[in-house]
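Just the one chain here, the form predicted alone, laid out as structure tokens.
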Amino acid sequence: MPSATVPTPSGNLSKTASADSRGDQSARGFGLYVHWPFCVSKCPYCDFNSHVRDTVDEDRWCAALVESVRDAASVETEAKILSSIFFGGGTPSLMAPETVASILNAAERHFGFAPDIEITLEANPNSVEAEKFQDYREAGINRLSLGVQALNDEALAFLGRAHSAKEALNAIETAQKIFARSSFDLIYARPGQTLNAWGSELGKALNLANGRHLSLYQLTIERGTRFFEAVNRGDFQVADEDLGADLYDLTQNMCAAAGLPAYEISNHAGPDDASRHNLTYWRYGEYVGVGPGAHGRRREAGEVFATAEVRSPERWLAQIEQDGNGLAEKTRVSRAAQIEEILMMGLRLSDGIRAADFVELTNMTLENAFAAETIAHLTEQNLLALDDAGMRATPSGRLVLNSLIASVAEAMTPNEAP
């Protein structure tokens, strides 16, 4: 069963870079994450790494992502200019406009901006956050993610939600109005909800979405959140894995024909309005992670590494101010390891791992790099598909994901996994 675990700009962007300067950049594209960790509460399913904490000094805090975009650009690597830059958290509509320009200039400043650059940032639906959609437009950002998870306040409240649905019907009008390019979420297999109940609020999102891009995600129960506590109580029940397939398939088939084909495993959209941003990790570019907690893969001198910043925000904080930089870890990524990640972002997507793509990033090809007679049953099994443009999971391997892969990772050929 599928689950969820992972425009020019306007304003006072006005330099970007041509398309010419950007150099050896891979159509994979290079992307920036900026995590605000802070929430104003902590919603029951969330595992992410959000904080609630009664006062932030968002001038210190402006002032450490604005010296942690400089540190990360300073680093030597193959990607130059930015494609895509995603502002997540936790909940970054809770900073300033403000705060969000001034990283922005930074990152333009010490990265530079490709023309046709993605910025996005994940808003809360509720009415004082929406107040601020023009800020957010004025100081750079051209594409806004709604956290809107339900459409009626019911299983809103049951998810812990702050916003009622007319105040998310609303900000999805206002979304669309403001910005050219918008998406929102949603959360579905909730306990007790039905098929039919399932293909009415799905119906009813899919003619708000107008076409653009939907993120539909199942319910699931992460260790340390109070929904696994809850679970664990016996307060509720997940859907079982039967439920969960045939809300899965009601959900491809009714977003394929409304024009929203999905092109990963939770993601849908029309002709050109997939996340350029989540692409990028999907299809194993680079990319730089500022923020407490957040994590990077960057290409040096035809090595890949693994970045992560240190998690507590108020560590964070004290390290950036102190020595100019967030860093908990980085670690040189292996070629197998390399390789298994590309497998896990790579068969999320409907296209699937393009051949090019992989022989660009490992020096093999995918008939190479794994066992044939693995690739031959999983192929008759009609889980899996291979051929000159790539390998990709079919709708059947969809359904059970996480296993495809783990088979597929299992059947690497060892010679080619130092």
The other form holds:
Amino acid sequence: MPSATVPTPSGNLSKTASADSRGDQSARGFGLYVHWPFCVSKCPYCDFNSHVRDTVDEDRWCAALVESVRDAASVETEAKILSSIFFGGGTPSLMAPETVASILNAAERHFGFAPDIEITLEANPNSVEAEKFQDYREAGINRLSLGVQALNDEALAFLGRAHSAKEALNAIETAQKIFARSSFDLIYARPGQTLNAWGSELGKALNLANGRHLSLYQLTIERGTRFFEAVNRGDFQVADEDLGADLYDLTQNMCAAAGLPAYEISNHAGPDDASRHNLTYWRYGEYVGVGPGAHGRRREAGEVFATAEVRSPERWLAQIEQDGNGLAEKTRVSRAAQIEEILMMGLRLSDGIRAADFVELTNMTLENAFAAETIAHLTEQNLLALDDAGMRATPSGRLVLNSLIASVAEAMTPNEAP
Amino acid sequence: MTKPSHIRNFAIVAHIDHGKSTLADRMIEFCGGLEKREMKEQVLDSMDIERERGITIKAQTVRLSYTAKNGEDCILNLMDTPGHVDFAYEVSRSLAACEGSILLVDASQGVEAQTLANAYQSIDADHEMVVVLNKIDLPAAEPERIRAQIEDVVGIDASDAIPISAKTGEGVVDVLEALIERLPAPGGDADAPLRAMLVDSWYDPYLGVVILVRVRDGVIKKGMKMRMVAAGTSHPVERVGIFKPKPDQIDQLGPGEIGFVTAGIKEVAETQVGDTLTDDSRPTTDPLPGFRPSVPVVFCGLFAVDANDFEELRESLVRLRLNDSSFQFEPESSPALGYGFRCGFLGLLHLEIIQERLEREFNLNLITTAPSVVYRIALNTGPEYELHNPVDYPDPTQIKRIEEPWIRATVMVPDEYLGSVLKLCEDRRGIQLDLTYAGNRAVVVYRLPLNEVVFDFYDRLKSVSRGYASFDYHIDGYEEGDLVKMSILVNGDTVDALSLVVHRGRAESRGRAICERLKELIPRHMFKIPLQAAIGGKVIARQTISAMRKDVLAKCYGGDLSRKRKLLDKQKKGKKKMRTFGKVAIPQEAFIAVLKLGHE
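Right, the form predicted alone is done, so what does the form predicted in complex with its partner chain look like?
In what comes next, the whole complex appears, and the chain from above leads the way.
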């Protein structure tokens, strides 16, 4: 590895210097995503890259992830320091705190940390894992995201979750005591769930969230899951579009009233409690993905590359042990595709795409990038807003965001910028 | 040259699916025209679409060599006629090339509308008829009952009808014998000036235009200069031949013979069905009767979904027309659809065949605008003219008179569905001319305006009779009608491709039906879309497509954008199959589907 590309460890003055050379990335952050692909059991709704294995050789996995972080840093020609790290999965709280510590250590050594770095770990809210929260904090984790999913036992059983509602409440309380920042997830629009039922569950959740952060996802049925088969068999039905819209509206209103407004389609936070790591994705910042199936967007010499790691855990492990990297593909993202990705991600945010970010990312202004006639029509329909601050979907636009993104993307002007 | 006394020329008249092609196959096989291994199902239907739909578009012929039981070597020319109502004129010319017909009837199904219509055409052509009852191998066959039905309904003697199974080959020899015994030999004078009828023609990439001819008098031979009377052009004859069914070159064709001629002709359009071929150096003074140029009766616009495919569409149409001069096209431009072509067809089936070939053989995505018939319009000033496109409908105050084409339709239907069929015909402004019974089948004859028929009549007929009704028609003159132009507005904008001319009394119900259908076909948008049908400035029907309420990916897959990318690519692909009018994307199938309203 050429020594010039290796950032010096934390505390070294040279890193502070390199922080100034972060250039445009400072505004959008630079994140590291670490994927732990294992779960105790597979939830029937889940189509993430998660797997159940009888045994996991954690030492090997730890070494492989450390190696992967090193390899990811080796492609950098300029020093970039991390503004966030996210351990996702799978169930990363199945990792030993020592493993987490080793990976963080490698990340700090090879990339370097911003002083206010956010380091999140996803955890299951059961009593066994809650016992490890303190150890995670000592390993360097400073934000916890709990997969609570529901606040009653019946719904938890339907969702195939291994924890009880009571355990979840305890885990939330423990997490809030140990971590200054934390969040939990709920899945709503479950079969049979009425507006009233969700309203009262969400009310409870807002109390528990304590003004911090909530991720609220509507249940979707994905191909390849057990729920997909169940719906095909006719075992149950998902909420229709109207109920889905009503549930969404109720969620927006209750969260806003409770001081936890949506900052993204499914994410709600109090002031300064938004997930910085996820903001990096949504603002089309740069991020590194390590671990099976992890994705990255890397900037090298003015170009953007999409990276994806080998998806199968065993193959990923074998490849990294053999070749020193877990990469499955690395493709250049064309300018037009970059603009589409900026739209796909940025319009999910309540603040939308910031004007300055867009100029820095594309060398074009938002006004020049899209046909004025389409923008005017969408503005007239109260679906989109474009002003000095940037371009964003209105609350009603966010509800039909897929179509809105497609309309704006279609209106992309021919690229004349250099 | 075979002596006319040893020639028999015949056609097979049948309803679809009564086994015409199978009988032809069996005869070819029996007479040794093809080795067994060369036989494939329905040899004569050479185009994929013909084979799939069981419809013959082009007339074809096969010369069969048959040694009769009396020991004489005979030539039997089988004329395979086009098999659909849209090609009535072409059928009449094919029949005029023969002296007799086999009337082929399914021994379980009995007489159908097409049997009847085609039988009458054969009778009109002065044909001797050999009645053949097919499919006697089926348990449901009732040859005696069907024999009686033929006498009763068609009104011809069926006492010597021949029972056969084209499938097993049983009785096929009896048919061949009957043709020799019962059909008259063709006449003709070999020394008279050449008179040969142009039965059909098609384009062959190697030979140029191939002309199917029936010689009446004189001789057509290689090297002579032939003249086409109606076309007024002359060409040296390059090849003369016969189909057995494989093409086989011979020196000449004489009176009574059927075969093919090539003469270095580049365009099928020059060779019009029914024209007379004669000797350029010794032309006949008496061309064969019955010729008329083929006239399209149904028009529609064809546009490429992707405007960039315009040139490709033009080239594809040129290539299709090489082989089918009965459809016409000319450039058309529409404010909404851009550049395309106004195309004329012999009928709705013909339209569908061309559309399908363009999509299948030339890989084009097409928008077909509402089919329209040809109206005759007389303005307060100026001469009468024909209107092919509703978009060009004149200012109503300037119209003195507008006429529409009518048809004479024959429908045969089992008694239990008669009520629904009568109602359908009455709803379509039909005038009943005749109602008779053949056993438990009703034979209904109606006069109907053609513009009511191009508008989903056939689909409705099948639906109200559960598929049991059969239908046949021919054009039966023009009549003045109380007609108006109806516009369809989507989101406040007129979509000219959906405009149509309707009878005033039918406008409101049809406008309502179209708006309802469009509501089903146009996907919901992010905003609500009003749909209106209007005559002039007056809205006569309306519907609203409500705005979509929720369409957003809930989940966040970390930094993995592939879901979102897949979705966006799918949306883009979907949009390619739509045309955008103002801000509304209309799927291509909407344009034709509004005409097939299904439930009225």
